[in-house]
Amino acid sequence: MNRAEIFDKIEPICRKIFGEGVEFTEKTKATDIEKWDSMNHVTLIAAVEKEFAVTFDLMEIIGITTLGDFVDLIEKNKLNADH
């Protein structure tokens, strides 16, 4: 699964949590989205973990600042799972 495919699965999750009318890109930050508060951050993490059957550790979660960071983590987790 490439970056675009991963992001294509993350985007509908974001729309469900944060609503329509927001442009989502890999560079989108929490500060770019009014509804991206701490509670919705946890909701997003849980939904992404479920969608991709991965679990992020605390240090990974702390490092998430953009939607691209989720893509990076999923790539890393999938790569590690293949080895």
Second form
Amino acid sequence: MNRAEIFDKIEPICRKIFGEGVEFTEKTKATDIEKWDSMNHVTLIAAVEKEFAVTFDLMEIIGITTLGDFVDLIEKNKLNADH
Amino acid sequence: MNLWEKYYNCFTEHADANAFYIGGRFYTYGEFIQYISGSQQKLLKHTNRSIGIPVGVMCHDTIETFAAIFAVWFSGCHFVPLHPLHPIPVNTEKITQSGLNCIIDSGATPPDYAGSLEIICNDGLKSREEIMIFAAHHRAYILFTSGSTGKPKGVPISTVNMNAFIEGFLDIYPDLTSEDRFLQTYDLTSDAAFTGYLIPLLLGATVYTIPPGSFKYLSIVKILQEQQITWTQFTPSVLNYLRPYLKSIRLLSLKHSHFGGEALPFDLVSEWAKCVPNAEISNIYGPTETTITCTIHRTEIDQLQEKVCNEIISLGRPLKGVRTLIIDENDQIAGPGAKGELCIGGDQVMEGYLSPSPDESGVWFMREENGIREKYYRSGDLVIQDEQGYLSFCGRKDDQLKISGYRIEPAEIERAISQVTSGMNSKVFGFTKTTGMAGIVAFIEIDKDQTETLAEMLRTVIPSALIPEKIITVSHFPINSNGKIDKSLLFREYSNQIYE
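Compare with the form predicted on its own: the form predicted in complex with the partner chain:
And the full complex, kicking off with our chain again.
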């Protein structure tokens, strides 16, 4: 799965949590979306973990600031799983 | 020596030590003095050196915000904290009730409030002029709590109240020193925030704050770990949020882990205790009217289970200047082990609300003991006291909710709903979520498609902490045999939607 394919699966999750009317790209920052607060952050993490069957650790989660960071983490997790 | 002189002396004595860590950088006490002086110079021009004037401080969690607070105090005035993210009508209500005509704001674009308000912008403002310490006026600050009439209630706290709290707190924690690193996690408009800076700044210790715009609860863990914090306080809700990650948290530096603002479940704090093996746990309790904290339960981790009632950690015992009474439903002193309303007297109890109601018999009563008449505040909290004087929380006497440290009157939310829906009927209740934490549910006689935009509309008139998590449409409210809305039937009929 390449980055674009990973992002295509993340986007509908974001739409469900943060609502329509927002453009989601890899560069979208948490501060760009009003509803992306602490509570919705864990909802988003749980949904992404479920979608890709991965588990992030706490320090990885703390480091997330953009939607692209999710793509990085999933690529990293998939890479680790392949080895 | 008055309280402000004590603070100023401490600041000068520790001039080279770090006072704050804000936004990733340290500020020494010496720099802090310069920031205070900068704000004071401008403020004195406004007050013309008169004391006792209320001054608003827009609380941004910047060094300038803390400097503004102390500039107000050192100038013999009292401060009214305002939240930059609260809707303009909420802040306007506080401005009007407090009679403010001046706000100190370090924000880039201060909001445009109507009227003759003077905005002192103190962004980056520093001065080397010597600070002047005026005689402390009796009032220190005014906080606002949710009011049962639907309007926020102003709670003025005096310097006598504040001094009594500081002395009572340090009496329980004589081991805190200038070497401690305090993490302040609360909004500066909440009274729980005061402990996180009033205490360290009197010891010459360092105050750490959470960076703005970050995921606050996750940032707490990051700063606790990276900065080797030794003292912190947050709500049990934060702990509940962190629960899935507790297994990967280990904080060896933390010595004092305080909780306040909500009931503290034993099972939750027991899991946390494994993350902080070198810490003591404290459960803190206190209505705003009794100045920040009036009872504390300080305990070693291995003794946590000794003071637990209904799976909730004890509220502890009163601070040294606080007197407590437990009153039964007939207004008589409840016997040992009997449940009753906790009533609080002593030097930490405020003199009276900013706008007193004609009948405040539900708020206060006078009691004479040893020839001295004393005022007692009725907290509305139901407690039981054990033989050693430890208090256990047993619920509320009324509908008031306590969520994430915020005291919330359902009537205030119902009033806001009516305001944004042109008079729709609603009924707001607290409920216990499947996680065991408290939440807010609103039942409204409204079309379902209107509920989708309701939360957004409410955000324009009330703070986000008051927005119900569940908004449920009802065609009509069921009425019980007493002619009141049948809460149990509502909860039964809509349990799927409440607990989904």
